[in-house]
Amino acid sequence: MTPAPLAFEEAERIVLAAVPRLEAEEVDLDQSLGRVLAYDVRSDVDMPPFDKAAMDGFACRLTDAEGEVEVVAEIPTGTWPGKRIADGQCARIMTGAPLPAGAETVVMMEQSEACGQGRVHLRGGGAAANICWRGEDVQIGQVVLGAGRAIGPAQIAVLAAVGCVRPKVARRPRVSVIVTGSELVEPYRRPGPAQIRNSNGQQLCAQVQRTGACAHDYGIVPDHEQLIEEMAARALADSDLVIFSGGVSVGAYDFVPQVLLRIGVEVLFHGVNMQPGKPTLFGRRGQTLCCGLPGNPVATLVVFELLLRPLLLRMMGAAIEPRLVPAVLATDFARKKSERQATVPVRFDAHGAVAPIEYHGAAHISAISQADALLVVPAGTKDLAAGSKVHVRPL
């Protein structure tokens, strides 16, 4: 008797609990985009490193911000001021230049008027303003980026600012992708009768790479038990995660589950109460994880996004809070059966509401290519009215 499929939440818990953490390595800063920090990064400087002007203008004492004063110095950026500002004096200063000793405010250039003979009339209002004070953004020794933070362009700027030119990051997971199916041909070939092109391999490798992991495409394996076993054994020996597409259901040519058992994979679950994706299989052999996905392209995309993307992020030590965006349903949604959790491709309209895309099932990959996000409808929910508040996962 086939066991009942697991609730999605239980499958998700098992997947994340099985994840090993990867070792750390140092990389050059220009190679760190998309990597995940393995350790906290602390600043070796105050930021700003000195009191500096936030505007082009005149640095003076507060008591001289209104009235006529003598211009005794000019301070461009990159130059340390050598003169102290006394009563009745000011210094012409550029944005980002160090504030001279004695100065308490910077009067904007627009609030000044030249008087001739090295003097200027200021209309600054007498308030401390237009100064970036030393350490007001970051103080020396402060954690500027925590372990688990994915590195994007903004994070690279911070790393550069604190001199972290060799950040310690988690090793990239090695992910092998094996697509099974005797009906498949590679994308560069024109399909013959009863054949279709392999889109799952390209799709899964792209999804793997987008998480920051390394993808190895093993290509197509026909529905032949011995060939699948040979390919699976090779991939398991050289991967952190092996993904199979196809061959995981209960048909006569679905060999993947029995092959994995035979080569020592502990199957942690086989079957999830979700649509699409019900035949999903997940297991491990030693430190290597493996996941069998249905062959339908929408199912492979959905299960990867909901289960395997969080798995890879957790493997690298990254924060894995789902990227959920609140939205309003633009149209009614209804389905005939509600026993399984459903994942529905949706598109945002001009007002920020979402509407389901016309979608014919798990093989309709062209539909999901038009989607902006995925709406997850819980098991037991059959209808959602227009105007309902929902959360979606952006694609």
Contents of the next structure:
Amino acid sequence: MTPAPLAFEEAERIVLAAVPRLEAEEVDLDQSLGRVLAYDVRSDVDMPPFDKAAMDGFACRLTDAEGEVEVVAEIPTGTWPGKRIADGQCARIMTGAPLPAGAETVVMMEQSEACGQGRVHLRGGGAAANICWRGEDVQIGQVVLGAGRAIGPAQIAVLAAVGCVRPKVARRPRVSVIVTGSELVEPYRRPGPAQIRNSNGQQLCAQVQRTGACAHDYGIVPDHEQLIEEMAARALADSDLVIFSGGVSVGAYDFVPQVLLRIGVEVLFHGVNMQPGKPTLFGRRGQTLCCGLPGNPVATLVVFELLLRPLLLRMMGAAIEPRLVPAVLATDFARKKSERQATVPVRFDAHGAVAPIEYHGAAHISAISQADALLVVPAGTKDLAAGSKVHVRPL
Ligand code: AMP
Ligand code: MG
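What's the form predicted in complex with adenosine monophosphate like, now that we've got the form predicted alone?
Full assembly next; the chain just shown is listed first.
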């Protein structure tokens, strides 16, 4: 590790600058959730495609919206109205049905009264109402979703509406996760003396998947230089990003940094001025990036969220969400030392303010599991009073 760890912002800049852009592929619309659009999608239709009723009611001329008129037609959805509406006439129309020729307004059902003999009394006022005009939402040829947009349910609705059933999206980054530590056993096993369960492997794979990338779990490697090297060489050969958990600090059995150097990784930084997460290492070999995260579970989670999630989003060409959003502190916050940027688990209270969760350091994963967000306290800031404006990263 370098003697003076890098400022977090500098580490973030180096990470984002190192990211290659992935190529695009076509996927089925029903497989596109969480992917990132690789091009601008344009509409092949006007939306709505015709002037349509926005309410169940009666379509008539504007001058007939107040008074008694004859009902001359009924227009359900899915049928094209054949009859032109003349003065003194109206058509009973359903929400979503096309407006008949001649009609200028739709008087809603609730503002009408049947008067028998096929006639109805309307109280619709004097202005055109309850019509969605052709093309008022989207015009044919208009860009409806831009390149870099992440696809969620609302975007899937738009793609469906414009007939884009095979959107072009960035290929999923291939991310390998290698967990190091001779004390670790897989979660399905009961730990023996001096052992603990590997929680980082599952957690990192989940974080990778949530970001829209493919996770390849290489499992646990003991703190054994040769074994780590073999695993690292395999993972580097078939990944866009290799994440190592544990073994990146200065302990006698922390072999990851030297192994990476030996297999030709260019280390771009080792040591970041953040807490937790100080021993974080980042490097690259060719197009493949690799990151060594400290094994402490909270550090692993935090560094992934703050550095690797933006990295993967950038790789897919996503417009990166704001890293931090403003919030207000619900209670006082104090810390003993202030040299490093701190990341603290917080919860939103009923008023939308954030309150730190009691937290015993980088191994306290159960505290993080209660958190709604991570409060980021800048290097140099020690105490913060209740009501202070702060920045958080929602989880
Ligand atoms: P290290 O970064 O290897 O020095 O590990 C720091 C601390 O995190 C140690 O207490 C480890 O036992 C713990 N730890 C390392 N890897 C994991 C893991 N995969 N799951 C849970 N805890 C871990
Ligand atoms: Mg270790």
